[in-house]
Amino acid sequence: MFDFFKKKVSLSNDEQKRVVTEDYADVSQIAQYFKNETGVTFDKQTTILKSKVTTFCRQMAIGSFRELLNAIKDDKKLKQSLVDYLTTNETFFYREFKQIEELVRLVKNEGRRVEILCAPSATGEEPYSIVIALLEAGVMPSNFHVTGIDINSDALSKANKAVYRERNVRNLSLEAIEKYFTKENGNYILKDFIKQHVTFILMNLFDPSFKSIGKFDFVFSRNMLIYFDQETKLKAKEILESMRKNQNQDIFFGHADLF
């Protein structure tokens, strides 16, 4: 009746192969290629890197690190999987809140249509809470546009759509809720008339062509330094304060991106 214990596992031959040939030992070359490409950094997060690059070499049936290196680098498709799978990040309407009201009143001194740059803008929290916000304020709709860009492509899928979960919404009043979304099984859609007002484009910020989306009246980029390393940061830094119109015009970074 213990039979079933001293039964050995069958593999078939494609699952003896893989047993054979995986190789996820060293993931130094992958960090590096992926620094190099978006600049963000896992030096200080290598176990939970090699983690999750060997979960998706096993997802999409890459036996090494080695292989999904020379992969993604004829694979585009392959290498925008990967940047979406370990950029996936979580935010919220009004985040660091003191900010955007700071931007609503530069934007009422303008008195004139403004262009405003959100990088990154992730899942689309933050762009439209910068046009709420601006809304809120008597801000004329004509008066002003957000671009926003990130390099993770199901992220801005989902600004795209602009549905939404109570966690998302939390720091909004009951009466914005109402006004801004429909709430529908529990999601909270963002009505049309709000997502007008953004555009959102797949852009790495050290790709050359980043500079073609043109110059910005102000410039948010916030909690995205954090990724970088410190030579990265001042390069990032110097890009995109070649963005801005007025040179003098500070930038929006976040309280953690420190220089």
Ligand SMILES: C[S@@+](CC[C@H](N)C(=O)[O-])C[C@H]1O[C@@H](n2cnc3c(N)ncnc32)[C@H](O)[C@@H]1O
Given for the second form:
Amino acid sequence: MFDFFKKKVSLSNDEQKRVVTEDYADVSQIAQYFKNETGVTFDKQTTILKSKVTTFCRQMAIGSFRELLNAIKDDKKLKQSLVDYLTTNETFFYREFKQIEELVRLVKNEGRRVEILCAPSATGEEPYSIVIALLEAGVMPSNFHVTGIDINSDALSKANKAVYRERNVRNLSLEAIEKYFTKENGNYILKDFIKQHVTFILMNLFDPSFKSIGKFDFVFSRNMLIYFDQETKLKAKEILESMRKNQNQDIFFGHADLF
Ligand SMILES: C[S@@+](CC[C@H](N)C(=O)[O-])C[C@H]1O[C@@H](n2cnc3c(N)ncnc32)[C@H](O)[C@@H]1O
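Structure of the form predicted in complex with the named molecule, please, following the form predicted on its own?
What follows is the whole complex; the chain from before opens it.
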């Protein structure tokens, strides 16, 4: 009893306050809010979500999930930090490359300038892979542009920097690495003549402003729908379909993005 008392009084004021107010019990309202805002569901991973949000709250000195929920409704920066913390964006160059090869074939057939959308683009590997594959196939640099959107601001900042690790370029040939990257201290820095073909926009697919970014000849949306439930997947599919110039052109979904 005495030891416990001694331990408590030795805490700083902030720490004492946190000991008294911490309440990280029911994460369901955060889960619901996050799903409504981003589409991403943690329905089958409540324990993981609870542990992640608890860590986030402690880092931000927020004592309870209720306090966090109230705060993110007004504080856009805090909300963005939570979105950045909870969305997953691990990817690599030339992932599911057969689809990129198919895109290259279609772009060559068009023989004119095309606009390509990557929604989501994550840290940039997918849109940059498209650029590399198009140039490798001899498509004129002036004949295409790629727009990448993602809800995660950290991912987009990495995409804009375009500095990668070996695991990200593991599918590229040594020749391609030599040609398109500068190697420095174990980092693979993408060259500017590739970067200049991609524009990144911080954007939530479900935000009404998404539709105002324009219409596209080809739409890629790979490995995002896997984080959505069935109803949200269908909603996302409808939005993505409305972004096409040609309603007959199929969208490139990821192999795991089953409906
Ligand atoms: C695993 S990455 C996929 C990246 C790339 N398309 C690929 O296949 O390699 C999934 C991305 O979806 C993004 N995302 C999740 N919900 C989103 C939303 N509502 N709007 C835009 N991006 C979203 C995440 O931030 C994450 O970067």
